[in-house]
Ligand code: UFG
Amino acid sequence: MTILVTGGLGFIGSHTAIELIESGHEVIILDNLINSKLEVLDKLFEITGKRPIFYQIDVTQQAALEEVFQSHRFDGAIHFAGLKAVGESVAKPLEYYYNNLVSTMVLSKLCLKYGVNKFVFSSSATVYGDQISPMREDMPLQRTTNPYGETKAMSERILMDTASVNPDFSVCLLRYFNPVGAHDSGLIGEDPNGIPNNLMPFVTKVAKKELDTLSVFGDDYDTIDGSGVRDYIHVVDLARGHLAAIEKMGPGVSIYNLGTGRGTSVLELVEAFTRVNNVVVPYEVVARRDGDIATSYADPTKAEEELGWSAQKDIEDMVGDAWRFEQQNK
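Can you give just this one chain, in the form predicted together with the ligand?
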């Protein structure tokens, strides 16, 4: 298949491009580089031996995007492009609503116009809100606590409503849990600008002594050791979930959790990082972070039953690969 990958130079998009190329698909990448670097294209070439066609385009710009649709015939689109920093979305709500919603609307409109009938969307476990884990796809969604989360819930709705009146248009909503890790080549991984908000990139910076101390946000949750529990998923497993989705998705709308089904606490993750990589990660326990929930992990059985996909990598692989990338690339 020929697949359009928006946001394809970003963290999850670049790993997915590799899995698609290595499975024989042709990949065309769009990215405006707002949170990624052009050099990732060279890394994709180094890893796969193929250089995907790339357009530096903002997906909200319909005219520019339409030229791409006029130049290529796509069998499907995977829509990763979006802004993703929860805290920043509270400070800049309009930027988040505009970018994340308009990009989804413009892309789906052009997919309909040009008969591109497979649309895979990057959603998030955040749409479940604070419910009791494991999260299942048929749970009612809860209002999220920030504009970023709202853009995911609203994009899901937009795509579901569009699919319901366009029977040939298939939509697959993938709800990611906590993507971490890096490609085992060490060439690509997570490289956020500035001080990281998320746990794993913060831990790697502390291990590298670029930051002094990890703040553990709370040790009084009702969890195994009081720290927050999440379902960390290796980005390569996540990328393979997209490959399974685009190859196997059926008609209409399908929704899948992409997680491991296993919860890991902050302190367990720090312990695994220290043990596997033999580095010290100094930490201190501080107050809870606003908006955090105690526990979030997936019930991943639907993806296993319907897509034949399940996560294969464990927390040791995740902390090892994250550290290898940090050491090799910065």
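What does the same protein look like in the form predicted alone, given that the last one was the form predicted together with the ligand?
All you get below is the one chain by itself.
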């Protein structure tokens, strides 16, 4: 298949591109480089031996995106392009609503126009809101706790409504939890532009002494040690979940959690990083962050039963691969 991957030079998109290429698919990448780097293209070539066609395009720009659709015949699209930081979304809600919703609408509109009938959407566990874990796909969705989560929930509704009146348009919603880690080559990993918003890049930069201390947002949650508990999933496992989805998705709308089914607290992750990599990560506890919840982890049973997918890597793999990437990319 020829697959369009929006946001394909980002953290999850680039790892998914590798899995697609190594499985024999042709990949065409769109990315506006707001939170990614052009040099990732060279690294994809180094890993796979193939250089994907690349367009520097913002997916909200319909005219530019349509030129791409006119130049290629796609069998499917995987939509990663979007702003993704919970805390930033609280501070910049309008920016998040515009970027994340308009990009979904523009891309789905052009998929319909050009007969691209497989659409995999990068959703998030945040759509469940503050419910009791494990999260299951059949749970009724509640209002999320932050604008980022709302953009994912609203995008899901847009795609489900679109699929309901377009029987040939198949949508797969992948609700994934907290991706960390890096490719085992050490060539690509999580490398955000500017100050990191996610936990693992902060941990690695503190370990490298580029930052003084790691901020742990709250130690008074009702969890094993008071810090927030999340379902951390290795980015390679996550990428393989996208490969399984685009290859095996059926008609209509399908929804899958991509997670390990196990919760790990922030302090447990820091301890694992210290132990596996033999490096100190100084941290300080600060106030809770707006929009965060205490505990979130997946029930991944449905993905295993219907897609034949399950996470294979553990927390030690995640912290070891993340540190290898950070050391090799100074």
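Keep in mind that this is a model prediction, so the values were computed, not measured. Positions refer to the first chain, counted from 1. Rigid core: the largest C-alpha set superposing within 1.5 Å between the two forms.
Annotation for G186: C-alpha shift under 2 angstroms between these two forms, rigid core superposed. With the core held fixed, the Cα of D219 is displaced between these two forms by 2 Å or more.
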